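Just one chain is shown here, as structure tokens, and it is the form predicted alone.
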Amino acid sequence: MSRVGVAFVGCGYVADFYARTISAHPGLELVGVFDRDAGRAERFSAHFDVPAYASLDELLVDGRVALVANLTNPESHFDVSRRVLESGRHVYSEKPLAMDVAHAEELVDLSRDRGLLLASAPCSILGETAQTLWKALREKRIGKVRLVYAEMDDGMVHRMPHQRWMSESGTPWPSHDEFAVGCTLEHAGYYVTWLTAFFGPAESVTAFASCQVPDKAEDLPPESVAPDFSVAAIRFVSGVVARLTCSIVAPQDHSLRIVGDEGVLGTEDCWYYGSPVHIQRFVTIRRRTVPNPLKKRVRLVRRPPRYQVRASAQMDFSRGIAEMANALAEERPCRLSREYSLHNTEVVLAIQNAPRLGTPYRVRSTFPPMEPMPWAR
């Protein structure tokens, strides 16, 4: 099988990630990249010997490059993305697609229009854990679900020495953007992605954000400080509601809880693809119903060993850039399609902009089942 000419377009922390694992993938090549901050893009391009093109025009005509990965700063996003459709290529963008539900439609109509792929991270829907668990809740094993718990708080940032955090090709963590962004869109995703899978498109948000540490960015302004703590409740088509916590001012945890007529589903970290999967069953215990305290493992369902990726976060970044590039070999829909990636794009916004939008948001989008990868049916 030929390889599909990948190139990125941003060479910051996040594209470390997705250098270590794109390897992994026998069918992508990197081919180039290109940030435009010159010298980051030269530091990348030496610690991971491949090439740099000295512009984003010169990428674009680049005959080998059928498909880009958009790993700017959330703000250029739109803007990077529509540049690329424009050109012929397909993009998988890092999160969100667009920072406005408009912008993400227009680049949706322009992917169609051009028969292009698009698609948004976070992909870790494809991943071990979150298969597993769906491949459960199919088996109906916890009986009908009534509730989710999901919890995205990632620890008191602003206490930890994040100054110090730098990539393995040598770019600092963007805390100005990390900060002037929120964990909301950063981080609402992995699990947003996760529940959209499961349970279908979501019907409403009601959501609350508020910004509790004003001062923690140094070169930022209070007022430019985007939330740090939200809480939502969604309600989904299927009638599945779903409660999601994002901080970066609470201590870690990335559980998720998801409740049944028979049980509670869960695991404990949905950043890790291999996070054991557990089951408790409902036990009456002194006229009390509750999750037994003996969990039972579930078995997770394993992709091919030859895929297998060690890397930070043990997340494999690429999994969704390779999920593009078989959906076009195999001439079949990408199970990360453009309409869940808007669908995505629009549930984390209404949470992240509940201030200004209020509640409850009615969700306008929607798309089609997804079909899990054919190593965990």
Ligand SMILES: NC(=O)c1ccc[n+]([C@@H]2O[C@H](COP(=O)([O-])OP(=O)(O)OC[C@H]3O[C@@H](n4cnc5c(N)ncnc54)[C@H](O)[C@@H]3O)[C@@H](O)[C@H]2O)c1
Given for the second form:
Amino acid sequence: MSRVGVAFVGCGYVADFYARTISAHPGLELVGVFDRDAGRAERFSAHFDVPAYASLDELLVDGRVALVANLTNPESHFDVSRRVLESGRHVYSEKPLAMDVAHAEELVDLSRDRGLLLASAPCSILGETAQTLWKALREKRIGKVRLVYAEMDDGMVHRMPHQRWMSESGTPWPSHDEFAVGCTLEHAGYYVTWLTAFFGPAESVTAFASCQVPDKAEDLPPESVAPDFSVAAIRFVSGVVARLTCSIVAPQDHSLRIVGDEGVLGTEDCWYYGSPVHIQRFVTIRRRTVPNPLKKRVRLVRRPPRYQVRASAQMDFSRGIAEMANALAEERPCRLSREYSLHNTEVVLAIQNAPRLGTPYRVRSTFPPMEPMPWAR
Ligand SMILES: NC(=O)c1ccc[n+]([C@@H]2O[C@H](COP(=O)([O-])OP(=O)(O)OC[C@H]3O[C@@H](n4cnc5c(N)ncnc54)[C@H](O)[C@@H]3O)[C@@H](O)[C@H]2O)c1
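Previous: the form predicted alone; requested now: the form predicted together with this ligand:
Now the complete complex, all chains and molecules, led by this one.
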């Protein structure tokens, strides 16, 4: 099988995670990188031994590049993705697809018109834990699902020594951008993408978002600091309701609990592809019906490979790019469809912008059902 030439735009903190995981995918070849900060591009290029382009134009005329991973800051996603699509390349974008729904829709239309693939991170729905949960749901292991509680609390990041967090190739963690963009846009997608794949399109979002620590960043005026807490009730067309909480204020909790008629299905950490999955069936003890305190492990559909990612998140960041390349090679729809990416972006933006948009927000977009991974059917 011929390899798909991939280029990265953006050589910052997250780019290392892609560089470290792309080699796990024999169908992908990293042919070059570009960053508007030439020093960063040079450092990344030297560290990972990959050529750096002098400009985006130079990258876009390289005939070996078939797919571009847009790893820039969220504010640059739309412009960079649009230019890449206009040049005839497929795009895998870091989240969010764009900072507003109109721009995300424009990218989706452009990619459809040009017959190009467009997908957005995160891709952890393709991971072993998510696929195991989904299989258990399809097999009705907990009966009819009624309710989901998903937690994306990441601890008091501003109280942590984040100034010392450094990527392997030498880029500091972008605290300014992270605090200005906010934990909802940065993290809600990790669960929204799972929930929409499991339960289908969302119908409405009733959300609340607030900034509880406005003076968390020395280099940002309080009015430029994004909400550091949000809570959303998402109603799915299928009838399931999920409560999703995001914060960088409460202690770390990345857990998921899916409540069905027969029990509770869950996992502890959606940032680990091998996070164990468990079921607690309901039992009646002393006239009270409760989840069995003895959690039953659900066998993972397969063991995830080990990645050399020096990060708190043990995820294969390149799996979404590999899925796109495989879809092209196999001439089949990509699991991370442009419609799925747009839908997840719209839901996340509805949570982030709840104070401005008002609630409940009626979700406009929809997407065709996704196929499970072949090893998880
Ligand atoms: N930091 C994390 O742990 C993390 C984890 C997962 C996903 N992400 C996502 O990855 C993306 C990038 O985050 P990051 O942490 O790497 O940020 P970063 O600031 O460390 O790196 C972004 C890089 O993009 C470059 N850039 C910005 N606009 C550009 C443009 N128009 N053309 C070329 N280069 C441009 C910047 O110079 C910078 O080097 C964001 O969407 C973020 O949500 C970050």
